[in-house]
Structure formats: structure tokens, C-alpha cells
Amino acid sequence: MAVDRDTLFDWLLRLGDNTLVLSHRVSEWCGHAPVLEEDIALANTALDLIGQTQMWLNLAGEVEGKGRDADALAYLRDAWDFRNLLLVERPNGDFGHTMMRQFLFDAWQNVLLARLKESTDQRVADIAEKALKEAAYHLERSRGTVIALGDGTGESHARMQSALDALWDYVGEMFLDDDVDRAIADAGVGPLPSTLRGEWDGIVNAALNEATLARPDSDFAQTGGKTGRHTEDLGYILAEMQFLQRAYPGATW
């Protein structure tokens, strides 16, 4: 069963927008991380995510067929046209908050990319295979940091529990199915988000147990990314990210 162009375009935007917005958030740590090693590691994570963004958004532009490439889709859209998860918009907070956000996303992305390697669209499968190598390293690092800080001092434990509690309401959105997801799944291009929950739970629960952190009782299924409804956080991100293109339209460097 084939998927129509508009549906595939919308779905690819979701993948590219997730990594684009998160890469910008992570890059905000450059020069501000608690130690040099973490500064370098976070900068490298941001670069990996930007590279993944370029692949997803270039493919989205190809599918759209209107001559827009990754740069045009990243810099020349308004906030309501973005399809990212609300989780990746959330402010960095302290270092522990950033790493908890990264871990929750990394666990989800690893499960998703592993499934996308089996996509009926070879272009999607090829991108997923390449991105998964980076995502696996990101997960190893963020998981280890969450465990070390959660099972560390009283101060670090309290901060990690606070971060988990604050971010948990944004988890549910990752596993919501809508008409786009169902069309993509029917065509074999990608999985239904709801089918990723069990494996994600396994990864997260095991890490939280090692970190001696209490998993919140329930999560509220946010729907912002799939409806184009975002928080003021995305507006702040785009104001920074798109400033030069908006100040000097069409300029090149």
C-alpha cells in the first residue's frame, strides 16, 4: 500500500524537526557545561543531531517536490509549521535536567530507528541505519549519566528526580497514533508510535531502577507536536536559530 506524498512529507518533518529542535537546545551548553569533557560531549551530540536533521529534512524536501532543501525547511518556516515533540522544546534547566530529557528521547529514538531500518522505503531505512549508530552512543552516554547522578549524592539524586517529574508529562506524546502514523504504518514505512511503548518502558524502567529514581505514576499525553500547537519555548528557539535568515533573506555565507 503506497502512502501519499503529503502524508509522507508531514511524517518526515516530524523526524527532522525532533532532531533539529533538540540539537539547538543541546548546543546551548557549548561553553557552559560543568566540565570540559561534558562541554565537548554535548557539542558532539548536537552535531550528530544536526546531521540527522539534514538527512530527514532533505528527504522531506525531495518528497515535497517544491525545491525546498533542509536549510529552507529549518530556517524559513514559522513555529506553527513545526511538528516536533514538545519534549525536545523544553528548556535545558540544570545539567541533570538536560541529561534526563536526553535520556528519555534517546530511548525512544533508538527503538524507533531500529524499527525504521525495516522500512519499505529504502531511503528511510538507509537514514535510520546511519542514524542508529549515533543514537546508540547517545543512549549509552545519557543512560550512564542518569544512573550516576540518580544514584550519586543526595543533591544529585534530588535534582534527577525533580527533572524526571518535570519531564514525565511530555512522555505520552511520543506514543500517540494519528491518521498520519496509521497511513505510514499501513504502507510499511514506519511503525505505529503506540507499538514502541513496551520496549521503551523496558529501557527506561531498568535505568531508573539502577538510578534509584521513582518513576511517576502516569503520564499526560501531550499532543502539541502533532497538531502544530507549541509552547513559547519553540518561539524562543526559532528566534535564535532563524535570526540571520530573517534579517538577511536569501543571504549566503
Contents of the next structure:
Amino acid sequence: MAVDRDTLFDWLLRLGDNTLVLSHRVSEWCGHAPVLEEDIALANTALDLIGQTQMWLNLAGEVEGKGRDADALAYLRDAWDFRNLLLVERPNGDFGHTMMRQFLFDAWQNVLLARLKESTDQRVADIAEKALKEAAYHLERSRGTVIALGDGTGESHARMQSALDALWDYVGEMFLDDDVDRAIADAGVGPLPSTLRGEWDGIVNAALNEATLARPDSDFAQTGGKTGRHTEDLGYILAEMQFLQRAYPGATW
Amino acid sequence: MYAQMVKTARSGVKPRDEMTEQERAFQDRVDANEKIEPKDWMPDDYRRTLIRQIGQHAHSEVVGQLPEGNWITRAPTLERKAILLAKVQDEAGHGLYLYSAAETLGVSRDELIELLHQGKMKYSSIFNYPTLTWADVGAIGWLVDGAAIMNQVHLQRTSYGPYARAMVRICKEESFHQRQGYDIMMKMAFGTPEQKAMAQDALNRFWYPSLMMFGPPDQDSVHTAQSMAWKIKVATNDELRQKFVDQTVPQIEYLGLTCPDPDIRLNEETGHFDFTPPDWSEFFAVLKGNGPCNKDRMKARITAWEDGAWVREGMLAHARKKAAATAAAE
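And the form predicted in complex with its partner chain, for comparison with the form predicted alone?
In what comes next, the whole complex appears, and the chain from above leads the way.
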């Protein structure tokens, strides 16, 4: 069964907006990391995510067929048209918070991209194959950091536990199925999000165990990002990110 | 030039007949363009001067992340954002090579950072100026990296091996950055009237601070002679400044912008551009800590370091536990 254009466009925005908004958050660290090596690694992650954004959003624009490219989609939509998970727009907090958010996302993205490699849409499969190489490295690094800081000192342990507790409300949305997801799954373009949970749990539980962190005992989930209902934070991200394009319409940079 | 006003650890060149045999042998090696390596004997003053110079250079790379980093989240396109991020990432990488080069002289990265935070070591004065518009990102790449390359190209031949080798790699990346900066300036100068105005404003604000990057005039630069004898410094401040002006004025003309120095003109006799020197009282004020951003820059660095202490300690504690567990298992 083929998927209609609007649905595919919407679904591609979800992929591209996740990496766009997360890359923005990660790039906020530039020059402020705990050690020089982390400055370099965070910039690297943000760079990979920008590259993935360009691939997903250019494909979205192509599918939409209205002449919008990745930049038009990134810089000229308002918050309600963004389809990213709430998790990725959450503020950076301390370094532990940033790395915990990264880990929860990386684990999910790895499981997702591995499934997207089998997509019936070759364009999606090609992007997934490329992005998975980067995502695997991101996961290796964020997992290692979560384990090291969870296990490290009393203070680092407490900070990582509090990051995990604070972000846990934003985990459930990653595995939520809606009509867009069902149409995409029926067409074989992508997996149903709920089917990613088992593998994600495996990765996360093993890492939390090694990190001596306690998995929160709650399945409450904040939702809305996938349909354009965001937290207050996204508006500020866009105000900053889109400033030049909005203040000087039509200029080329 | 990311190291300016580096105090040579002695004033004046030590005359040959006052040198010990070891010092003479050392100077002969330098004169023969041999590279000095970490385990070789070297005069204490040579070592101290190099630590100051390389340390200052490393600090400049690290503090230099801040003014440009200021625009990463506001970069106007995804491609510009990626280019800028990669550039700032390169600067952090340069900081790493340079701290490593300094470590070969017997000083740790943490010690150098501590000295920076205590205000006992400097970084280039240029990074105490703010980046107010997107054009400033272009101007920094074009003028600031351009000025840095002027100096660093010579330093590839500096006498201390690890420093010279770090410079080879850094120069390659810096010239790439300079081209990217000029590319931004071209887009702005040939863009809308507002963009051109932004480009002109950036040039107006960065012109004199860029000239200051080469350090005070040779007549006031008391430390140059010994550093040149040791080939830690390979060209004088004024020579480099003139070269920079000669290179940059035609580039300004190409962009259709106006040099903020009304008296700049080609001197037919010398073949060089005559120009108005920067306001040196401003330069010394900025070095003393009274530039527009000195306090903000240091606050940002100190905050990053202090806020990151628990991370560094946590990582270290985990590594120790793992090492202990491995040892116990053996």
C-alpha cells in the first residue's frame, strides 16, 4: 500500500526536525564544555546531526513538491509546524543532563535507523544507512559517558540520576503510534514506533545497570511534539535560529 | 598573530662571549636551522619564553571559540551553521595540539589553564571585541585568521620542533578558515544594501583591532631581538603588519567596501601601503583587561571550567575504579 504525499511529508519532518532541534541544543555548548575534548566531541555530534537534518528535510521538501528545501523548512516554519519529539527541545541543563538526553535519543535513533535501512522507500533506506554509521558512534560515546558519570563520584551519580528522572517523562513519546506512523508502517516505509521499545529497553537497561542508575518507575509520557504541540522552549529556539532569515527576508547568505 | 607581547625571559640578546659552552652549542644548532626537540638541552630562558608563547597561543584558540560561537545558534543557513561549527571545532583542536606542544616543555595543560584563569597568562587582544552581527563572523575569518596566518606561516620554521610541527597543521586549517570568512564577506558585500552595510560595519570595527594583533611597533618591542636569535620569532611585528595591510587593501577594494583608515594609500616609492597606526593606548587598555569583552570572556571560561569540575572528577573516578577492577582480576 502506498503512502500519500502529505503523510510521508509529515513523517519525514519528524525525522528531520528531531535532528535539527537536537543539533541546535548540542551546538549551544560550543566553547563551554567541561574539557576541550568534550567541546570537540559535542561539536562533532551537532555537525553530524545537521548533516542528517539536511538529508531528511531536503527529502521532505522534495516529497512536498512546493519548492521548499531544507533551509526553507528549518528557517521559515513556526513552532506548530515542527514535528520533533519534546525530548530533543528540552534545555541542556548541566553536562550530565545533556549527555543523558543524548543517550536516550541515541539509543532510540539507532534502533530506528537500523529498521529504516529496510525501508521500501529507497531514498529513506539510503539516508538511514548513512546516518546509522554516525548514530552508532554517538551512542557509543553517550553510553560511555552515562556509565562513567553514573558510576563516577557521589556527586556525578546524583546528577546523572536527577537528569534521568527529569527526562523520563519525555521517553514515552518516542514509542507512541499515531495515524501517520500506522500509514507509514502499512506501506513498509518505516516501523511502528511501539515496536522499537523492546530493543531500546535492552540497550538502556544494560547501560543504566552498569552506570548504577535506577530506572524511574513511571510510564507517564509528555506528548504532543509529533503533532506540533510543543513545550515553551521551542519558540525560543526558533526565535534564535530563525532570526536572520526572518529579519532580512529574501537575502542570500 | 595569536601570541602578542610575549615577554622574552631575558632582555637583550646574550652576547656569544657570555655564553657557556652548552649555550653556544645550542645557538649553533638554532643558527644551522636544526630543530630543538623536547629531550634536548635548552637554556632555561628559551624554555620559559616558549611556554609563555605557546601557552598564550593555545589560550587564544580556546577563548577564540567564544566570539564566533556566539553566532552558531543564529547562523543563517544549515550550511553556514555547519561550516562555522566545524571552524570553531578546529580552533578547539588547535588548542589541543598547542597545549600538547607546551606539555613537552614540562608544563601541564591544567597548570596553563589555571594561570589563564588567574589572569597570569594572556590570550590575543582581538577576542576581547564583540561579534555584533553575522558579518563579524566573516570579518573574523577574513581579517583575524588572515592576520594569524601571516605570523603562523613563519612559525612553521620556528626552532622548537613540536611547535613548528603543530603550526604546519594549524596553518592548513587557518587558510581554509580565511577563505570561508572571505566567502561570507563576498555574500554580504554583494548582497542586499542591509547586508553590505553590515559588512562595512564589521570592517570598520575589526580593522584596527586586526592591526593590533601583530603587537606593538618594533621600536617599543623590547623582547623581539632575543626571540629572533632563538628563532622563536621569525619576523618583526611591523614587517608582518605591513604585509597584512598590503594583502588586505586590494581585498577590501574587490569587495567594494571602504577602508576605515582615510589616509591609506599606495606609496609609489616603497611599493607598500602607508597606513594610520592603531591607537596603541586602546591596545594596552585591552591587554590590561579593559576591552569591551575581557571580563565576559574570562567569566565564560572560568564558569565552563568550574561547572565542569564534577564531570572531570566523575570520569577520573570511573577510570580508576575500572583500572582497579582490571588489576584485581589479573
